[in-house]
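As structure tokens, one chain now follows by itself in the form predicted on its own.
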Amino acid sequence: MTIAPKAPRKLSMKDRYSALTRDLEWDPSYVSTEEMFPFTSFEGIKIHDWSKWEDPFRLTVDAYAKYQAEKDKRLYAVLDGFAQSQGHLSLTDASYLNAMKLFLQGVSPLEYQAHRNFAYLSRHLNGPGPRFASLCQSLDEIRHAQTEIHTLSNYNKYYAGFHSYLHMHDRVWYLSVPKSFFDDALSAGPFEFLIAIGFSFEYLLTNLLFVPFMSGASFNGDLPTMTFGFSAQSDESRHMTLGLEAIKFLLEQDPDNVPIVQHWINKWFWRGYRVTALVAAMLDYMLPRKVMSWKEAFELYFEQQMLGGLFQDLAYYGIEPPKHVDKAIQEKEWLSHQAYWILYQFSHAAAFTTTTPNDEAREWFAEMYPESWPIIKTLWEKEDQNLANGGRHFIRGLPQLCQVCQIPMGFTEMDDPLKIAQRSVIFEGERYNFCSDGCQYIFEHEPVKFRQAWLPVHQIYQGNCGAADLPGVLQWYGMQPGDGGEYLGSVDNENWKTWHAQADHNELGED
């Protein structure tokens, strides 16, 4: 009697995962490990056992592709329906899109930068666990860039300021703030990059951007942005886990890693926090219909979830909350106002428009910011008088920039909110200026790196930005008439009124 061959045992999920990821590892035979992985030793980090890395993704490539394809199918169905129904006319107001212009110019290119460097890590990290996790995150990041660009491309058909965003990202003054953040991370070593992006960019920045702001997008009628935001956020939750795993892995490998990681946490907390100044302005001032104040978002997603959760976990390894975190907590009452006031004064040199807050917004600010609003409102009341007299406050000169975060020096001392905060350091005979103790701390630890910062104002003065006058610089930026300035009376504002007047006319059935 012939015995049928025994069917091969079906692999468990764990075995299948291991076979398709970690079992693809091999030992080099004709080159040394140091030659094969040359970039994981110069930062001073000590790794004794790469197999201890716990992979937070736990997805194989085929499962990952199927999972993301389902999300893309739902997203593009929303995009098609929105475009075909002229959904842009259902927004609360065209002024809402100024926030999305800033998002496209400042955030979407960072997603692509993250894709590039995680692809680099997927080759150059020694262990198969972190290499595969980096590969998956690299795929996530390029998908985010693509879906954001596709989503916002529909608005480019009708509104100014959405064109040439990549060209602008490399040149425009306010975009040097997020760009310098990533330039700093990309020029660091692989372990510092993991902390910079996995901790600062994912935990701090995307928590404060993708969750409250995407809710604001929904609240203002922007269904496509809400959809891509929450589609991306499901990936960000894995990315945050990867960042936390990276920190714990480094801390568990060797006690000598602890002070190195602590400094990186100090540095990248403040670097990420300063970038969130743009998010604060978007959330409080650029959403016509408010959903959550910057102060509320900061208290929930940073103070409660990170200080009350993440750093409680890391205390076991000897990690303390970031240096200067007390300053950030003090600033939550002021940050959005000061950041938007800077953007308001310089929007004639921007690819978005700004305007004064209306009466409803001012009532909301009075409720949300009882400490700062009595002082901040005097700025807007003075501007009301200026507008009534036929003026509009645009600063025609060039501002002093912080050497590290590259934001114009518009932040104040928290103990004296009427006094501009300014710090300075003399390094090799030259003075460098900073907006805060946090930025000064970062410079003092890496002065040779940060002295090379590409500061837009300095470049304009040196004649490296196309021309010596504003029209020439704007042309070099790639901006077109109608991209920036005052919103009321702008191309977008006038078109919005015309389209809605026509819609009302059609609904009434008038000739």
Second form
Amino acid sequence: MTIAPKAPRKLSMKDRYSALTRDLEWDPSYVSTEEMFPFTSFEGIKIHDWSKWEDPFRLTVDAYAKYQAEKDKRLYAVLDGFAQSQGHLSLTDASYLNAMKLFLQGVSPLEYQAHRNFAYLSRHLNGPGPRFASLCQSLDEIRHAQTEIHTLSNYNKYYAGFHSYLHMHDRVWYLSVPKSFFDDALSAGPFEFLIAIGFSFEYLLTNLLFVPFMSGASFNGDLPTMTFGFSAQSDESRHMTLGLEAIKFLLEQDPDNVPIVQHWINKWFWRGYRVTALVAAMLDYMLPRKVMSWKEAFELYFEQQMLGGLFQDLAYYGIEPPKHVDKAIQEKEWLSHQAYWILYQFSHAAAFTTTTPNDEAREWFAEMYPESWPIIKTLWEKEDQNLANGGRHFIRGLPQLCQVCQIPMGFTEMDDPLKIAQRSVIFEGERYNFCSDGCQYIFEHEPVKFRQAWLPVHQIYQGNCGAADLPGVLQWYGMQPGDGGEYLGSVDNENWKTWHAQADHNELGED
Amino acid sequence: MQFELRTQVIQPQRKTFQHLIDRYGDRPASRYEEGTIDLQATANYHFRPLWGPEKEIYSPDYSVLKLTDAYAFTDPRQYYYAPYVTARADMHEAFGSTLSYLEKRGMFERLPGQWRSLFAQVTLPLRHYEAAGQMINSHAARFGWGTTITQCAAYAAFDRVGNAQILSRAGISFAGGTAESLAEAKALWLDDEAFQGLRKLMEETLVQRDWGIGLVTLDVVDQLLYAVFFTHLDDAAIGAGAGSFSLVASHLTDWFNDQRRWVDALYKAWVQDQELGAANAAELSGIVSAALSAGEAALAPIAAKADEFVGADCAGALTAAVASVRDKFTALGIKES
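Return the form predicted together with the partner chain of this protein as a structure block, the form predicted on its own having already been given.
Whole complex next, starting from this chain.
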């Protein structure tokens, strides 16, 4: 009897994807595993079987290139059209662009940093599955950095504050907040980076960090930024699934990983949350047409979606909600006001402008913040009097900064909103100051790391910032006339009025 | 006749970002320049890496090969993300058309027997070589100094996975929609004597912490490997009626021509650097010599294996490639040490 040879079985989609990606992997035999992957053991994370990584998405190189090329073609068509038609004149107001200045100075350089470090993961993680996912994300991140730059490049031609965003990111005091955040992640090991950026930044806090800018754009006539936001959305959803797979994978590999991951969640929740203080100020104070309040955003995107959803699932692995999350919840009435009040008083040393909220905004605040506004409003009323007397309030001295988040110490105790919160720790004979329990907790776990922090105020006092006086430091920052200070009467404000007056009088075009 | 469209004309305050005005003068900048020049931070890093506290997060000292001004090198292709993915979408679409033509006409079945063996036992195992190429480039994309270089390396990393997938898709098609030939090719890569020199060389290059040495070593081996196993064999295949081999190989040759443009420009930037050119040339002499002899030794047994199948004088092509690569480096001022 003969048995007919079986027809070859064609590959399933899953097997085909595996053949095209992780099957390229082999175990080295001419060098040791330790030599091949030198960075994946020192953090204490135990991985027993890298093949258990479930690919969060199945994308081959040809499909990726095709899909992304089509998206970019559409995006750049919008950018070109907007530039050609002087679309910036149809924004709600020139003051809206303060949000975008903050975005270009503070966020775009982070996208670039993410690009570089996902390249690190695409070489230095042991498993081929997560390496390929990281490679795709590395490319996405340079896409985001570049498309953001190209989107905002047109505004730079007509408005102040955009021109030196890279130089400023590495020097200016408030930009040291996001820079130190990402430098912290880059200088961590690959697993901590996965939790810090892949999970905390890209999943846990992404809606709070990213959505307010994009929604603000759509409410304020910024078609290019809104289009960028939509265009980045499908990339972001891939990043979110990668972040989620990363945390599940680490937790499932070994029970000893759980306390390590829990600490990283505690740390990176609070690190990220402190960066969102800038976003909160932007969302509530810088948008001429409001989208939603910070409090609403926090309740929706964090309390409901993350605490009510994600952390219920993570409880299965023994993971608890981040430490100090209760403080963040208490702070939701106060965060944006306190952060903006800091920015307002120091905006003469910033590359964006600030102004007092108008009547309409104050009504909105009263409605949105019934608990905090009655107190906050008195600050602004005092400032109204200063303005009436011809004196706009700027702080001329230098503030004390939190050693960890680097925000000037302006946050208050939540049980006493009139008392500035201040914590400190003595480490090897030196005192370090913190804005909150969360930042103190982070320092106490890594004092040797956080004492290295490049604190802008200390650096000025040490003579490392060009000069000892304010004009000299501002020059070292790369500031140009019109970048900072009060919005009303600023270069942007005056130009805006002139351009619109021209349009109103129909003095259009040239022959 | 032209119609007169009236738009409001507003005098721009500046033509581009300040760092580009400082570098190139007050002229409009290209999207490549705005999206690339000076993107990497060069100052005021906050923390030393936990995994290597002896250097900063970014540092020119991650390689012995350095530029006084990292941005003296720019990508001749001017690839930022959008034109890069657009070019690659076209490249993979072209390969997709080739592959469906080959499948439709049963071209793999019509390959002469010896060329079938060559494809299965010499060409397909090279997808693992491409996978190593991805990791070597990814390392350079992280540790290189200056965005013009790291961006090229990042795209090259993605390209190498793309090349591996081109070979793998051809292999799946070749095996009638199964992974059988890929499994056979992997076994050869792991255990066949002929591939062990190349695999060993790749593993040693992968653990090279100096991204510049890693990149140059890979490139020298690339120059030999692509010359012999794609360009030379493509020619031989046409003469031998192995059209489908030629069609697949030609896509990889096309990619390699594109790749050469930035790598050759980088060699030039390294040796022409006013201050560091001589030091770079001296370093490159050592790196290139070592890579040429290691590459020749690693590829010789594979060339011999190819010659057993199709008698196309790959051994001679390898010798010629070594001479031609040596001449090219000599012309650049990089003499063998």
